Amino acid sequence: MPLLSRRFERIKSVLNRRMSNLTILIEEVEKPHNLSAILRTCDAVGVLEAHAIFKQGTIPTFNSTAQGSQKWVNLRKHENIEMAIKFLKKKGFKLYGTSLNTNAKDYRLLDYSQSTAFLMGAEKWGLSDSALKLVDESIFIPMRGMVQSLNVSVASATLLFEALRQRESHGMVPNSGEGVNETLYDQTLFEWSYPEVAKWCRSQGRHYPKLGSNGVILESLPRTEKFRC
């Protein structure tokens, strides 16, 4: 059936505060509760797309915790951390590794209001040397009990929102669809509206179709396409 124009206006309200230079990248954190409540946390603070490595053969899993929040969250997933540390560096992060190192910085007294890549590591093991080796500043949480280090999620969720504080009060929280750059936004709206005919087409190879001010698909469709909307 055709998308609801006040779906089409509540999707294009979320997209409008989306923020491509914010993300995450997590690093062999695998517990399904643990990568839910990661991508839910960045559907939160309005990170469009966050990235990750996983074990070979490993197929991430989501569980309740993640309330939907993969539908709205690309997980773009890398072969290995060094590649996935060179895509982000050539895209301009900077990028912040979480580390109980000596040459660790308390992550309150770094700026993220420019484009911010936070990595996390496995739940038991943290980030491997692989990655602190490759990373630009390493950071930790400060912790006044006996335990040195944070859940993971709860950690990923404490660096975001402080990302997203820092923006706000400096005025630079897109309200507006200014951060995300016109063809990623406009490919993001179709694949948000309409996900099933967004397949077709990629499967098709074919450009996706045009869109109306309410959320119509502008061009004729095969007629078995036409139920997908």
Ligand code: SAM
Second form
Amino acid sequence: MPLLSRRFERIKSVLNRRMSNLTILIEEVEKPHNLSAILRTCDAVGVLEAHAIFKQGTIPTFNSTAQGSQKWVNLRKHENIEMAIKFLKKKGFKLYGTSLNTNAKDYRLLDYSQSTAFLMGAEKWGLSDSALKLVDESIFIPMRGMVQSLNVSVASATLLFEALRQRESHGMVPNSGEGVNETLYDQTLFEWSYPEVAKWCRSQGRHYPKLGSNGVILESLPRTEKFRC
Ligand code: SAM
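Having seen the form predicted on its own, the form predicted together with the named molecule:
The complete assembly is shown below, putting the previous chain first.
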């Protein structure tokens, strides 16, 4: 099989297993290795898009822990936690805020098979009170040791894999692209296959060209563009 087709098949097989109804919202997580590890877990579980609030003026950076997963999981940035929560609620997500407070529920007792967003807090402070006021449920992962909390990326992985486990046990994990609507699927397939061309199309305000079943671009485009897959 030619290289382009092989890569295209690989991209499609990963996208076919993505879920647009499982996500994570991180509030002011600062350390590049934590951010990287969270996105790597999102990629492994099949999260299509993650969400984040960053402290004003801070630019999120990734380190080698990400292993390039930031290319495969879109990280949508929001201005503040209220706007992020409003965005997710409008999309029908049930919001689970992580908290070490005594009123939080053991995460194993809840069902994550419907649209689910886990809210994760900053390394030092945890999730803000304003976020916790707006969530549907507060959850915690029981701890049995001397230390009170987990690293935020470890807690994220625990929750996301629990959601995946539950969905698998109900036969609800997508395998053929059914976890993402058609328009978003085609858009993501193009962006993953031809990131440079996608960027150029956006800068020109033009739609993405159609792709053939083997991943070949079906429209003629200016030669000056780099059309690397
Ligand atoms: N002192 C902070 C607090 O009181 O929340 C600890 C923050 S913890 C290091 C960073 C984030 O990891 C938390 O906001 C939460 O999202 C997640 N986390 C850590 N341990 C957790 C646990 N046992 N259950 C649920 N989430 C946890």
